[in-house]
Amino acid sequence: MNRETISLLAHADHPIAAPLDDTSVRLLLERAVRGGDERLLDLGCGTAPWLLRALAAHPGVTGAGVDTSAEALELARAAAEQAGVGSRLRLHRRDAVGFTAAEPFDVVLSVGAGHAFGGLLPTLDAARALLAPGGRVLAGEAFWLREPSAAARELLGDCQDLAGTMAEVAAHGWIPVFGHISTRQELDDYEWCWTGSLAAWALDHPGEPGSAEALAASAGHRTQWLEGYRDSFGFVTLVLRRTDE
């Protein structure tokens, strides 16, 4: 079972692939999509839940999603058709790094996909190249709530604390116009859904290839979370505008 399939199974019962609940997602989209006629781009869209919500809420919005997973994009396409927004959504199967478009976008999203670019600042660089004047970026990334253990650093890499993250964002030419720090409940709900959905699939499909691997992945992730990074990991989602405007 490859990582893409494990990720799809693990996120089956959570609103999006990040530690945010429905209310937080709605508020962030309200702050990012202000006019109701914007062109949206999601870099690393997965099954495109951000785009689907924005398209459903705003009949004048159009969206484009970029991802490498054919399975995720097919699920996104089917969900868009079922929601009646398929004609306003374009999906591109390719690496989000280096993606180009003929016209800029009013809102560029990349929440929890910073690993594809090498971190938050390279993600913002990619978004800047695709952003229309006056546009907004909606980006989410991990930060350290408190000093992490060596094991947590090894798992999650070199994050900053929140103040350091915001200082880097500002120095890189961005101004936050809204933000959300995931609550303890959002963080824990995300992890319980990730591990629980994967384990439930394995238990419901005991004879299928990959079942034992999925169950082991669930148990391993749960151990890493509870014994490694739970007490030090945080997540911030920002709505940003360019300083040079």
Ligand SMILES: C[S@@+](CC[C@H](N)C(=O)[O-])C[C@H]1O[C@@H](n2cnc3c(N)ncnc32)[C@H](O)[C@@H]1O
The other form holds:
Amino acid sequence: MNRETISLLAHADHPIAAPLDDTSVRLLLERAVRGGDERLLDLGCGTAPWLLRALAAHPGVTGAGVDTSAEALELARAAAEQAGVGSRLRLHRRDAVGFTAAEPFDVVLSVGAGHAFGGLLPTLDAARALLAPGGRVLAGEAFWLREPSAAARELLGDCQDLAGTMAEVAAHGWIPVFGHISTRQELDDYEWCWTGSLAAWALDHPGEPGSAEALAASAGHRTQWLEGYRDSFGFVTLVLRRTDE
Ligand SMILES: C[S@@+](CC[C@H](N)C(=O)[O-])C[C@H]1O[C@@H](n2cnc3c(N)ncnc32)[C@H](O)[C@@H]1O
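Switch from the form predicted alone to the form predicted together with the named molecule and print that structure.
Below is the whole assembly, all chains and molecules, this chain first.
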């Protein structure tokens, strides 16, 4: 069972593949999509939950999603058809790094996919290259709630505390016009969903080849979360505009 499949099973019961609940996703989208006729781009869209919600809420919005996972994009395509928004969604299976388009986008999203670019600032640089004048970026990234253990740093890579993150974002010419810091409940719900959905799938499919592996991955992830990073992992999602727009 590859990492993509494990990730899709693990995210099956959560609104998006990041620690945000339905209300937070809705409020962030309301601040990012203001007019209802925007062109949206999601870099690292996964199953495209952000785009699908925006398309369903605004009949005039069009969306493009970029991801390397064929499985995730197939689920996105099927969900878009089911929701009747398929004609307004284009999906690109390719590396989001270096993605180009003939026309710029009014809103560029990238939530939980910063590792593809090497962190939040390079993600914002990539978004900026694709953003129309006056456009908004909706980006979600990890930060340290408190000094991480060596194990947490090893697992999650390098990031800053929230104040340091925001100082860097501002120094790069971005102004937050809205933001959401994932609550303890959102952070914990996300991990319970991740580990629980994967374990439930394994228990429901005892004869499948990947079943034992999925159960082990669930247990391993739970140990890493509880013993490694639960106390230090935070997540912030920002709606940003340029200072020089
Ligand atoms: C944690 S998921 C987030 C998905 C989605 N943004 C969401 O909020 O539900 C990260 C996604 O980034 C995708 N990804 C990772 N590296 C990528 C790359 N270099 N180019 C495009 N997508 C990438 C993964 O396939 C995965 O779907």
